[in-house]
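A lone chain, given as structure tokens: the form predicted alone.
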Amino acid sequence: MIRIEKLCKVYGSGPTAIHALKDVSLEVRRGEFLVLMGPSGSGKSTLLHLLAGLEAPTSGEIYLDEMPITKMSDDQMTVFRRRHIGFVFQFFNLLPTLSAEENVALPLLLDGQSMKSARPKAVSMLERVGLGRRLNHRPDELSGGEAQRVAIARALVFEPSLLIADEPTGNLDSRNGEEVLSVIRDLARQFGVTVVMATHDPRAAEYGDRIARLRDGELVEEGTIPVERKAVR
């Protein structure tokens, strides 16, 4: 599903250049939940940005479903990203003037669908995340956990092949964080979505299938998560 080959990212040049990623090679199987861990500055967010096509690598290749995204034009990447990659961020990134339903429908509307077509899909996704009664609430009328579940519904409304989650529980208390992680894991399984999640939290990592650890831009360790350490299924 995801194949990363000798990926490098350098910011700047000369003696002040920052080597954010150094020859990272990694494969992620379809439907796998991969957790990226490492200290601040290890390269986790840079790797997510490259996977999402938000930045271009200095060198190396990324393939999603055998599509070489590093060779796509900006316009091609914009369409591919909208239809095939979902995003969940630490701070939700919901539009404050839109209702939960409208926030979830937005990716479909941007792709040219009518609200009449998008609304049933948005409602269905919100029901799946337990917010069927909060359709008309704006973000400031929702709790942090509810807002993040709206963001998850928005990320999955296109039924993407890849879900990228960058510290999705970083702005939540432990109870809401565990609920959000359960929703991500369970819906990803239902839809067959591959998940790549960056986190500092060892407890959050227990919801994944495999961990890849980064340090100073290098992949230093890979391994499956032992059954006894996994969050309750």
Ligand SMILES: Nc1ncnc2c1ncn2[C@@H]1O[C@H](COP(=O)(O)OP(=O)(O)OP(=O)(O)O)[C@@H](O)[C@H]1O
Contents of the next structure:
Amino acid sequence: MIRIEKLCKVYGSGPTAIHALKDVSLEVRRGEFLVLMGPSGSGKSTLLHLLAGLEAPTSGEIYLDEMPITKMSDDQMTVFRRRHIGFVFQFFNLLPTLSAEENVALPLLLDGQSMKSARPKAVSMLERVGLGRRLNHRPDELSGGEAQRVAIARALVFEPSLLIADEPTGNLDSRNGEEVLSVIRDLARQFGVTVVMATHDPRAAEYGDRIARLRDGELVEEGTIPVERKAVR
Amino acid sequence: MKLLELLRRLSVPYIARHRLRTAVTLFGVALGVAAMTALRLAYEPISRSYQIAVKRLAGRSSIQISNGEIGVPEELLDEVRRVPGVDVAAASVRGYVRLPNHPGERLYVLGVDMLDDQQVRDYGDEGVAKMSAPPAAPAEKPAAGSPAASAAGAQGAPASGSGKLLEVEDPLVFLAKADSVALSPEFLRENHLEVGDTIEVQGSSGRATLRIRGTLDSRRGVGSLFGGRLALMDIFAAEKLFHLDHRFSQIDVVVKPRADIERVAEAIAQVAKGRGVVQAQEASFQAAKALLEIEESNTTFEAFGAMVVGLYLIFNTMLIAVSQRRREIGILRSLGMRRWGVVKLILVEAGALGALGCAVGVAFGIGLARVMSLPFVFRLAETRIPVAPAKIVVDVGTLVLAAATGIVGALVAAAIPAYEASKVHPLEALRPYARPGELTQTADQGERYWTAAATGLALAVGSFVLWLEGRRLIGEYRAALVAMAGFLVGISLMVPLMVRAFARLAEPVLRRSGIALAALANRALLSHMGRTAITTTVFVMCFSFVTEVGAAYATLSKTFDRWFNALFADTDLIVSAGAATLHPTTTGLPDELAEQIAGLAGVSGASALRLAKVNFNGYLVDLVAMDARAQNLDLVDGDRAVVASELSSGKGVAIDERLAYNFGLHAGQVLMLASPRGTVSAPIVAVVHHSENFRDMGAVVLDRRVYRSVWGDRTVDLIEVRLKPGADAGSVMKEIRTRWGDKYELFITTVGRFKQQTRREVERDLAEVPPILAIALAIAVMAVVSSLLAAVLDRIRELAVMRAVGATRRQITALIVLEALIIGLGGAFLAAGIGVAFGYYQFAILSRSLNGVALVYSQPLRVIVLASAAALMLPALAAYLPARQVARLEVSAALASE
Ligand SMILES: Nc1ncnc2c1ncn2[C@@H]1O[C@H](COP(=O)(O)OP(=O)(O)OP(=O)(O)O)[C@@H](O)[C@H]1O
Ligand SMILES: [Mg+2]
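Please supply the corresponding structure for the form predicted in complex with the named molecule (the preceding block corresponds to the form predicted alone).
Starting with the chain above, the whole complex follows.
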């Protein structure tokens, strides 16, 4: 599903250049839940942004379903991202002026659908994340856990093939964090979505199938998570 | 000192990072301050130099006896001399002449009796310098009956014909010849003339040839006036030149030492019995002061507008700065800074911007003052008041005022942003991605709009009622100004509520429209209603100005038509003397010419019109004497035929609206007018409409036969020619030109042409409108752009999120442009409505109170449509560039940044 080949990302140039990613190669299978770990500044977010086509690599290539995404134009990439990639952020990043329902419907609206046709999909996605009663709430009327679940609904509303999450629990207490993680895992399984999630939290990592560790922009370790340590439903 | 430290560490780097915005803000403040400075600097020296000019022309005299262009009878001079307390009395004749051989030049003639006059006026160190008796002297013919000439002759005119340069102390030779003229060296040099040459001049009685026999000291004294365009000549020769039939323009009186000026003036007035208007010198400043005040109030309005722009820019900049730095402010608050500390920080920043803008503005204003004073000098010259361009002196008062307006204005403008900043909750630092204002939102948001609108309505209605009921108490003009200001302020307070209502109405419509982006754009506007409302208000007020100006143009033009069409109802040709008909510098014509023209083949009739300035209540007003024809009377009310017969039988006079307004007159009252035959009491039988010109003080309209017998003036300013049916205008014009064209330097034109040309004068008066309009539109667009910029900066993160969930660049651009379009749409509607209302209010309801004239209100639909189209499109066009910039933003950086 995902094939990353010799990915490099350099910020700036000259002596002050920062090599955020150095020759990272990695594969993720369809339906797999990959957890990216590593210390702060190791390049996790950079890798996720490249994966989502939010910025371009310095060198190397990313294939999604054998499609080289770095070759796409900005517009092509945007539309591809809209339809095939969902993104969940640490700080929820909901649009404050829109209701929960409208936030979830946003990718559909941007794709040219009318609110009429988008609404049922948004509502059903919100029901799946357990927020069927919060449809018309504004982000500032939601708790952190609720806000993050709205963000997940938004990421999944197009039923994408890839879900990218950058420290989705970083801003939540452990109870809310666990709730969010199980929502991600359950829905991912339900929809057969491939998940790549960055986190610091070893307990969050237990929700994944496999762990990749980054240090100073290099992939230092890959491994599956022992079954006995896997979080149970 | 803590504050200073904060400024250095927080404010300075911030300002440095936003150089462009800072520069624009500084420019705005500088513009306002410059306008204020220029206004003060330009007018003060003009009125000062006017006073100097008047003093110099008056010399040692302290009382004047005059009556506008009519003048005073000659015999009054001796009578005045016998009044106790009078030391010296000297007469003079004054007026402009044109020079047929030097096109474009004109001279202010001062005709005096040199013997008398040197006791009154200062002619510089050398007096009349370098007089020469030219070789041609014997051929010269002294003006018959000139006492000066005969007196000089009696003394033998010792140096006459000697061919040598004469000493200045002896003016007798100069005066012995009635055609002598003394001119400034500058004038001679520029026109390649020398002492001894002759020069042709054109006065109202036709041409005269003068011989240059002296030069004036142009460094000081009388010779220094008029920028070297002064001609000193014999008083009786000048009398003839201006067709003054045994009248002087003016008598200047020097009172005896220790005599009471007021008392002497009273005694002279008793002797004069209305044959001239007696004024102590101070009073003669009034006419010019009135003009100055009109000019100044016009310009004050413009300067005030410029200041408002500057303050708006500060307001906007500070608002953006606060919204961009909420987090920083939150951190400061959470670290223990008190609300007042935040307020102080913002105010000091704004004050510093204001101060810096002031410094630039003052420098700019001094330059502007120089430019501004030029056209103004020209206008004064047109009214025949001698003023040379004054030197601009920068006084401390002006500097203090400029600094105060700039800085205080900046602080006032920053008040709301500072208040916003003080409301930033400490938690905003800790929850960086909370919705702005989320932590502090209060329930009274909606109430504010209603409160503002209610206040606005009360202001508009209250000021209207004040005008309606209270104008007797506080004066028409002031009441109308209050009503206008009340309307503008009131409406602008009501606009926010209307904007909010508009956006709220649009909300469901847009949501259902299926254009998701438009709904999103409207939502963004609604969620920052405060900013949207202020922006749209500025936008609406600026654009409503466009519609109002359209009404102004159309109304003045229609009013002009009414006046012109009535005055020249059945006229085919207009004959006058000089460069252009009715121009203030035209010279008059003798009235026999009208009769002679009437006798031409193809002409069915010719009537003459005299327009003379006379003194009235200390001001110069127009005396309009016309050959009575009922159709020329454009009555405000009353019966034309009746009024016409009353005028022609000499029963009374008509006055125009301006005179009625300026002096509180109405039909039935009796006017007291000075004339060479003494005071004339003239009952007012009617009030006639006025032209669109609001600069003059008003006019008295009377029958020309009455005028001629009472004022003894046969001069006319223009002759209206009526053609026989089927007669060819061209050949009649040609006939008139060949017979009298040269003699009087005639200017002959068809009434249609004349109308066009006069209309051009009207338009010249409106010439300052388009630049103001351009500024207003620029402000409107700037308001929208800077507000959108603020909106965009506020939402960088939101926009990045939109990009991350799949919005293309084009969609982001479209979103911002749509926001502008919605502002433009709402703005266009409101601006059209408010503009029409304001135009109607000003020109149809308040105009009588504002300027005394009932205008012919007209509102061109074309302007409304054009203004609305522009209001709709301009913001969207202007928003396109910033919108594209935003669309290019680095998504991942924006997401990562705090
Ligand atoms: N836009 C940028 N410009 C310059 N340097 C950047 C930029 N974005 C990231 N970096 C640098 O690249 C490196 C990797 O950053 P990245 O955000 O990927 O780390 P991370 O693993 O996500 O860290 P964290 O766990 O703290 O989120 C860091 O050294 C960071 O400073
Ligand atoms: Mg990160």
